[in-house]
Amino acid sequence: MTLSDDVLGRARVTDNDELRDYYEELAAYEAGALWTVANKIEPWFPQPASVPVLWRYADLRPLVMRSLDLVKADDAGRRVVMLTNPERRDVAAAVGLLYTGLQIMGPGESMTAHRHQAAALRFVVEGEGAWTIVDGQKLKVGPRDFAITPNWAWHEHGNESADTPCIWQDGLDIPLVNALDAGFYEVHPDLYQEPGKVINSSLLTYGAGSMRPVGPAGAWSKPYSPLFAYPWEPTYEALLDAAKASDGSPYDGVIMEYGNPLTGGSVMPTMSAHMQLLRPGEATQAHRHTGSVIYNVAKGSGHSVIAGRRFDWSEGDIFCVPSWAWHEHANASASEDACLFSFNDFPVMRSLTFWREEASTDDGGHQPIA
């Protein structure tokens, strides 16, 4: 829907020579007239610069593998092929203020530890030997596992496999942090952390689902999840169980959020993550919302229609949905389910009271979603 700016209440000043001279005088003092930009900086509805993009894993994987021979991980800091939106290359964003990339670690390789203001997450695409140490806790992760690296937490990564590389998807809020001029970065003073004796200790402590620890074992006051790793198998089982009990969302199928087991909230203050299941042949209804989303096809194949464009996807592919873009998803298989991992900036939208969501209606209109 197109809304006219030529209405009372919007800026509709007609330029003339006297005004143009006035603007030049203001500019000399690093000032300007609000009415010349008001309609642009206060649009009727979101006007994201980002566009929908699909990055095919089959195309990128050979290039990611090639980087093993071209660049040493210690020289690169992290050996990552970043995915950029054609309209957001200036801030290294894949969509909105979210960054993503494909990181590869060779057999037996390990990287030094650092920390930064940006929060990070990992979704493993392939490889069995991946590990990360987050604030001294060593986590082992495999394909389709999800892990978090909260902001300002010391972390380092590696691959203990003797013969195969590991590739995972990184997701960070770097563009958001930089937009707020809040970026900090440190290299660990000892270059490497001393890991705790118990591997995946947060999973052993907080991963029981309906059970939560009490007393000293459950003491936690940090603003992010105490559970750092979320394995694929119980995630997928939870989706299958939910599909037995509910039809799910008409807009996302059976969708579940990775949660903080103590609060039920998002895993980190600036980013949340979901896994959703599309039943065989399922097609969702279109909706849109504030907040940007980056998807990774964890299982199956299908397509999504984003801002009027169709994107066909298969396992390993990554695609993005800009804020306020209409989107819908469909499973291409009549016999197998499909699963989409995604991460987003919804916690920021909600904490700032910017969240809004709408669904399309049969008559071509739209209605708010409660």
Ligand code: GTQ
The other form holds:
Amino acid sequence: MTLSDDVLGRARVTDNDELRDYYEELAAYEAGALWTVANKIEPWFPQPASVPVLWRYADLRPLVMRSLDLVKADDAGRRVVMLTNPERRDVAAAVGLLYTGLQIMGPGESMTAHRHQAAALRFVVEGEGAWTIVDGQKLKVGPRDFAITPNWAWHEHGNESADTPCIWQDGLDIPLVNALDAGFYEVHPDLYQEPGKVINSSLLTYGAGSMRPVGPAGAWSKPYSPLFAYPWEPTYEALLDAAKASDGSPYDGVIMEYGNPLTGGSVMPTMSAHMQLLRPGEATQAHRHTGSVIYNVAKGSGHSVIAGRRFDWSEGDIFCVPSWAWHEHANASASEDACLFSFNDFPVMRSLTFWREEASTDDGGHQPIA
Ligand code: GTQ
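Return one more block: the form predicted together with the named molecule, after the form predicted alone shown previously.
The next block holds the full complex; its first chain is the one shown before.
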């Protein structure tokens, strides 16, 4: 629906030669007349420059593999094929203010440590043997595992497999950090971290569902989750269990948020992540909300209708939903379930009070979701 700007309360000045001269004079002093841009800079509703895009893993995988021979990890810093939205290349965004890319690490490879203002997360697509050291803690991650690298945490990655590369999807809030002119970056003074002896120590300490540690480990005061790695098996099991007990969401099927086990909040202050299960044959209702989302098809195949366009997806494909775009998902199979991993900027939207959500109604209209 387009709302008319030719109404009292909107800018509706008709230009003439005198006004055009006036605008030129203002421009000479780095100034301008608000009414020439008012309706554009204060739209009735969000007007994202980002469009829905589907990146097929079958198209990208061979190109990601080729980068192994083309650049050394140490020269590239991170060997990543980034995914960019056509109108957001200038800020390296895949959608809105979110960045994503496919990072590949060859067998036996390891990279130097750094830290930056941007927060990062990983969703492993293929390969055994990947590891990352986050603030001195070594995490080992396998296919469909999710891990976080909170902002300003030292991190370095590697792959200890003898023969297979590892590919994971990176998600970062780089465009957000840059939009706010808040970017900082440091190379580790020793180039590499000295990891603690215990692998996946945060999983051992905080990974047992609702059991919370008492004592120093329970006194975690950082603004992000103390749990850095979320393995696939318990995640999938949690979805299957929830599906036995409830119908889930009409818009997302059975969906769960990766949580900070101490607060129940999002894993990091700027980005959150979900895993959702679409049961065999399930098709969701359409909704829209503020905030951008990037999906990775973790399991199965199906399609999503995003802003009126249909995108068919299968395992490993990545796609995005721009802010305020209508979207609905469907599992193509009558016998297999489908799982979508996704990450988003909802924590930013919520903390700034920008969150809004609407459902479509049977008569083609829409209504707010509380
Ligand atoms: O792993 O630190 O895809 O800093 C882009 C920027 C990954 C990382 C990316 C980064 C990283």
